[in-house]
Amino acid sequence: MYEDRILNPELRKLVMSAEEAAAKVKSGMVIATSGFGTGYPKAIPTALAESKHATGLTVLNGAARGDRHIGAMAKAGILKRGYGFQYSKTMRNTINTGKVEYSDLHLGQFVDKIKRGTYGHIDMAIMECSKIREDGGLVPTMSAGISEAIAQLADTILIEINEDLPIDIEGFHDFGAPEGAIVESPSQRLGVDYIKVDTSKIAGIVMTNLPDTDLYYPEATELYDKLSGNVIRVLKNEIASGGIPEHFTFQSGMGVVANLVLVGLVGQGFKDLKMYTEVVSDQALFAVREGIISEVTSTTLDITPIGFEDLLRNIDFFKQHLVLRPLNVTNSAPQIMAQDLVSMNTAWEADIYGNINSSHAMGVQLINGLGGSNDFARNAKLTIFTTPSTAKDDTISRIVPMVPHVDNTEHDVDIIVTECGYADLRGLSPKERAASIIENCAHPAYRQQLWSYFNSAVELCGPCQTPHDLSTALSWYGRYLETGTMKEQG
């Protein structure tokens, strides 16, 4: 009955329940799991959590989420160590809580990491699979991510056939090409389709019927809509100013405000852009229908199911424009290079000087990890980076004297946009950020606040490069942590 699905017949003898799939995983052993936010395994995590028979394991994955994959085993307590881009409100609490130890890294440096062995050895990879050829070869579901790395470094593999994806669509990866081939366009292919495996390694496959239903984006506001706009006329600036061409490749990362940009380019006659980038929304899938983008390389599609519904339905036109590559062929600084791209990128918050913290809030609770923001932050020909001037109904300023935690520094940050306008950064020196920064992208209920503290770090630092008064740099925290607040009171 699963013909159609496992084409080698001797591999079809391996296949048994996700309990007895799950049986197989041991106390201690490092796993490594396929999936990018879709495309992850759900069946064997749900029964490894639900018999807590394998404790103290250590799991890597390139943007781990689901209840029924990392939130499952979070919950559950049997996960020592993470590592990767999370975005699991359960593992994120375990890992604030002191239950899970977790690295953050730069994820175009992390398949380079995994087989230098900086994680230990990968006892195990459990991978989503749509299909296994007849060679063996495996045809991974809507991800690439870091799949093909540890299906190649691992001592046995457990595999999900997930039958709740048609059959056909194999076909949008790019896997095998060269060691050092750079991709000249985001649509050319340099290798095959599926994942080359040693057979003798897979131990175990799991039949499922299991949707992607996680990933929901929250309602978009007027706010946004502002800030989305001031994104739309940076671009259009550029272009008119010649900095940028008129069908420029971009890389946008995720959340609402990706997504407003998205659909600011659709409203605003932008035709025949390319993507390059390390996720695809619901969103940039409509711009591609829409000729807005012409050709898009990701690692994975970061849809909801309305994404997928879209999908499905267009699946053979889907297949012309996108391909879907390892996360050490998206991420790569070479490879960022060559395609000359706009970098546009989420910050939970920047400070006058243009350092971005998009990690941890009040610098010391995880949000989610720093993801692959820095690898295309630095490679770029122009590097954006958005957030809202504030949160918490004007309680919390995004745009602080100092953040308390650096992921992008100023360094890597050409323009920042809020609500409120755009800073333009570009050869302009630490006072000079900061009077911008300040005039144009701080709200007017903290814009005062700041040019106090800024004059204030100028006085007492004197002819200093970057005046800073480090006694109060971050008292904004303790303030709001304290009252409720970063406004001053009185």
Contents of the next structure:
Protein chains: 2
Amino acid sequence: MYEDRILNPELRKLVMSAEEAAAKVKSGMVIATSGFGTGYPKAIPTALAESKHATGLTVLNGAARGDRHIGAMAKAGILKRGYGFQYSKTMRNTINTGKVEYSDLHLGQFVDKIKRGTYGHIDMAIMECSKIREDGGLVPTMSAGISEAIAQLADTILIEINEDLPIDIEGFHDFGAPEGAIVESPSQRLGVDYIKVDTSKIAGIVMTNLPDTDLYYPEATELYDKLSGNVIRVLKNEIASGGIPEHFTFQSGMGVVANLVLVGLVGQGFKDLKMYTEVVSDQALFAVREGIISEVTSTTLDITPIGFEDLLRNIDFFKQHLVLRPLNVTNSAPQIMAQDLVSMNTAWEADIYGNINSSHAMGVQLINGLGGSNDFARNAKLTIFTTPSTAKDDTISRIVPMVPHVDNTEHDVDIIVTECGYADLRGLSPKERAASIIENCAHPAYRQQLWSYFNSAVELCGPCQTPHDLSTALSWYGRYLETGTMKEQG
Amino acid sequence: MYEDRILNPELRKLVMSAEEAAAKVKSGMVIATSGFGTGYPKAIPTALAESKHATGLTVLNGAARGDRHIGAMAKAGILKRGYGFQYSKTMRNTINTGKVEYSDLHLGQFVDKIKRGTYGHIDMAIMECSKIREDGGLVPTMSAGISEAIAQLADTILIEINEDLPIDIEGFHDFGAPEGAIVESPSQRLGVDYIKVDTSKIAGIVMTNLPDTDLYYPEATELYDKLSGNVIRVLKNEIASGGIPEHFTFQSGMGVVANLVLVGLVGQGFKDLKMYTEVVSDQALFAVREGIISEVTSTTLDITPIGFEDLLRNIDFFKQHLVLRPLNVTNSAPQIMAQDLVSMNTAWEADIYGNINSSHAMGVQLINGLGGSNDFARNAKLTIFTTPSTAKDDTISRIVPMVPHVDNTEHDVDIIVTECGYADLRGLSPKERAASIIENCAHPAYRQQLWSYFNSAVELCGPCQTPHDLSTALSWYGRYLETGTMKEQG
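Okay, that is the form predicted alone; can I get the form predicted in complex with another copy of the chain now?
In what comes next, the whole complex appears, and the chain from above leads the way.
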């Protein structure tokens, strides 16, 4: 049995039930799991959540989403601390209610911080794989994330082999690149397609057959079409002015705008673009098949079941064009700088001076997390942030006087795009930025109100670089909570 | 004449008065100058300020301080835009009053942005040098900054040769390093000690004899001694726990705390440390002479006349230990990451969650600028920010509920040190960070008030990651302006 999935006969003896594997986890352990959206272990976390024998766990994960993974463990109340990006509603609630202590970070620094011991020594790594080689090398499922680092650092490794994925996904990954080696082109390979491990650390193997099915995309609307149209306009202008080459390399964040920009590239004459990014969506795969994108580096495929089907149908084609690398390669400053990247990320909201809040609703509630947005925004050649100008039927303006939480500072933002237009902030002073953002990005329903704020701040402050009226700068949130809209009455 | 300073006979013919050279600058030009604290041209800017024939100038400068440089031009009203760090009181006032449009940036990205054309095409570079070689190569005075890039990018170059500096300062600089080459040790040399230029671009040479005399250090007080003592304590603990090696490499920002930390290293058993930094002070030179620091990379010497004298007396010794590199090398992310750096910078103020304001007094008035603080904070292995816990006789707390301007986000700050103690924030959730900062860093006079804010924010917000009461988060500034103190009455 499992001869095609576990090529090393000795390791076959370690196959056990998820419950038996989970029993090896003890209270208070620091555990780290594979997975970045996709590719996370499912059976062992679910078993841990059901048995609840081990509590007070610290869990490290590149990007955690799954209900059978971080969601199950958070719901079971067995977590004490969590680190890494998360976009699980259950985990988010657990963090906001203070049941789990969570510390956000630049994802590009996660592996370095893990290695430095910032989160303690890793007792156990739990990895989803599609195969174990004869030499014990691990072939992960469709993400790379922090897997290589945690397999090497953990005392003990538990493995789930997911037979839902065909064995021929082997060949997408690139691990073990020489330290400091720079990726010269997104499809270049620098290492091997498996993770080298000390097999004596493997303590259990669980066979599973569980698809990654919890991803969906929100519906596109006319607003998002306009927004992505404005991003395309920025890109075309930038090519025309010589700011970026015709076949530029870009990063695209997660979410509906990012996906629509990819769709928007179709039929616009773009060809042979390169993508150096953290996450690949269905739309990016589509653009690869259409020849719009010729090479992709990513740390994960965050795709729907439909995208997965497409990937598997054309697996040899995609292996030629797509490389999955560790998070500390995709998101590292030197790598990003070397790509001369166009970075496109979604802002939760922006202020009139160009500061971006990416992580906190109303300044206080964690949404998802910072993720890699500032890894890319900070180190790209051209940095674009997108946001609809309003939310909730225009009762919320996404352009505000002052963001109540800053994840990307004004120093890291070149262009802000909404469905109304875009503001090119490069080289502008704060006052010039305010004028450009209010005129080009704010929704007409809030434009006058923002001008009023700005003008009265200028008057109030006297000589200053960045006018603010600190007594009203954050008042829009209170007004929304009290009256149901950020709009001033009367 | 000048045979020892201008080795190329053809170039000797270009010697002219400062007024003649200044006449070549036309209204509306983009000019870029050498200098980073020290090493800026003096005669031509002064002549420009006096004649006022050219107005509406854009000036790029690595770090501008001099009254005979940025100060003179700002005062004369001939500037329209300014870019780069500035710590000139005159320039600051001109910016705050809106007479000059100024856009702050991460200094480590300045050269890249200049090359990308963010500030327009450079019409003219004005450089202070100590010598021009036979081949036209320029030997700058005691800074590197953006000099290499602007000499290569400008259409025209004007040169001041400052005979106040001895000719044997040649040999401190390292220019023309191969692209992407990583500095493996701070005193390693990768290029040549002069700037290669196209001599046909040199349009005028002015002989000067003007010392850099406008630097002073504020007096140290008991408070600063305590603060630097706490920094030393952090460093010793970190060595003891294996977090940093005994002979660690560090960066140290400008200012009295940074300097006192250097003094504090004396007599504490530190030896053979390495410094990879943006600015070297008198105290750093002293530590080099004492053997506490064995190797230094910096982009400038920001030293007093006394420091200069010491440097010149021991010039051959210092040339062995100290290399001046371009700003885009000293402050580049890949270089800083490769040094495994301990970064120590001064905060203007910090909030209870670890966000740092480095640039704006009361959130609105530009102080100096962001400088390289986040280049280092972001990419160092260990990031320390220091600030006295209070200012102005305790009427201002430097630990506040929310900073009104964020330059270094909570994601880029490991440890905050005040004279009261220090908070190690690594791996802590926002609520844990607040507790640690209030207890360890805040002044006793403000501790209870900060706890009150935090506790009422927790109550008000309900489930949330980062509790804030947005209606009072920034109220401490208003209270100070109204009552003369941030302290709550009664």
